[in-house]
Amino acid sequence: MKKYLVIGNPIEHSLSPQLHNHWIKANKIDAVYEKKKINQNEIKDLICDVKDKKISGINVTVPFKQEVITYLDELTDQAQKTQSVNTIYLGTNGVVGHNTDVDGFKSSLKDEYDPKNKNILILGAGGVVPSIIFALKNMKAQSITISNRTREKAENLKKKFENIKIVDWGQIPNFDMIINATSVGLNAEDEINLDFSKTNNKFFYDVIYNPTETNFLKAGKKFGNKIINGKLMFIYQAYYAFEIWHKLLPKVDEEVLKLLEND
């Protein structure tokens, strides 16, 4: 039996083996994912349990999203570019990063919105931020904007990717969408506490699917705006990893929906 993992720090929330063991069931293959709370003094040993084949498959979460680069031996373009990985297997040449939060943050648009020559504000400069940045390029965002409560975390980004904007934390620029993709919502009694009171017709996106609804998508809520949470995101990067482990493409129904509603 073949055997998937994935990692990171906190961990509890993440449904990712929900959703892989029902595709693994659905398609009759002989594997199970689990999910493992690390810390990062055991990198090392698991990319070498992957080099082994002990294990077959790695998901990344934060906080290690950059962290496991060191260790392994090739990096696809779009982790080389984002500098950031969340799914690892064993290549031809040794074991490889990827990043399917790319494509998976762009399918997750694909019949809500259209970034196209709009201004984008993203709360946030870890984890994710990378791949959103470099999926809204290639979907020809007008601007992207960054703001983040450690400001050198947000000018290093810049250094990555030309062209993007930083203010301070509490400034609201203009914007037609902003993303939440700090980890402000994870639990319930979170708050971004900013001031959106004078947004309207907006859309307001959040990474965090597990709870359905934070503050931060109920405050866009209360003053008219469109929102969406990170479920599709996640499914579909899920998807993405799940098409490189096993070679097939899994289903994305109404049952894989309600896998992940359970606040």
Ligand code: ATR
Contents of the next structure:
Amino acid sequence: MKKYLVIGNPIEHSLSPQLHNHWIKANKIDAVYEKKKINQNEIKDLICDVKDKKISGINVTVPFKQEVITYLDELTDQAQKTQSVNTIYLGTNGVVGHNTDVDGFKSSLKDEYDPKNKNILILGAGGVVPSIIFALKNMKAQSITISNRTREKAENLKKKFENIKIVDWGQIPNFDMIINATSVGLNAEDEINLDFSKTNNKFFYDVIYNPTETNFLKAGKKFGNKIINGKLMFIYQAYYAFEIWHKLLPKVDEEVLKLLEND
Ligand code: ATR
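Moving on from the form predicted on its own, kindly provide the form predicted in complex with this ligand as a structure.
The complete assembly is shown below, putting the previous chain first.
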């Protein structure tokens, strides 16, 4: 039986096992997907296990998406450019690190919104933001502006990606699409304390999907904007990892969407 893992710290709340084991069963694959809380000093051995075919694939989550890179033999373009790895597999020349958050974000917008020629405002500059920027650039967004509480972190992103604009936290320039990529909202009572009363007919995206509707999305909705949470992004990053490991595309249907209903 093939073994797959998601590693991180904390890991208790990860819904990846539910999703992957559902698809493994639906496709009658002889495999199991487990979660493992690890410390940084365990990464090296786990990657050796991939090389030795003891583990067939690993998903990586917070806070190790960057840390794993030093132990890998090869990075895909997406992983290289974002310096973020969430999917590990054995390739022909060694252990490969890939980043399916990029395509996960893209696919989450598929039936919802086309960022081409649009002005995008991203709130936050944490781990997931390089993947979102990379995807938006690929989708030919007109402009990408970052607003982060700690401006220096936004400045660091500007070094990695060309033509990024930065505004101070609290400033809301005109935008077509706004993305909450901060951790504000993970607790249902969290308030982002930005004024959206002058927005209307825009697109509000929250990377958070639990709670289903953060106060950021509630405010977006209240002022007549279209809203979407991060559930599809989460599902699609898993979908592309599944495709790499099992060489087939799993179904994203109502049953899968229900699996992640947890509040
Ligand atoms: P990391 O920064 O370790 O990658 P993350 O969860 O990916 O962690 O990112 C958290 C993001 O939420 C950061 O952009 C953070 O802003 P700082 O860079 O200033 O820390 C943002 N964030 C967290 N709490 C916030 C708050 N109360 N107000 C505004 N932004 C906040």
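Residue numbers count along the first chain shown, from 1. Between two forms, the rigid core is the largest collection of C-alphas that superpose within 1.5 Å. What you see is a predicted model; the values in this text were computed from it and never measured.
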Hey, does Glu191 budge by 2 Å or more at the Cα between these two forms once the core is superposed?
yes
Is there a C-alpha shift of 2 Å or more at Ile38 between these two forms once the rigid core is superposed?
yes
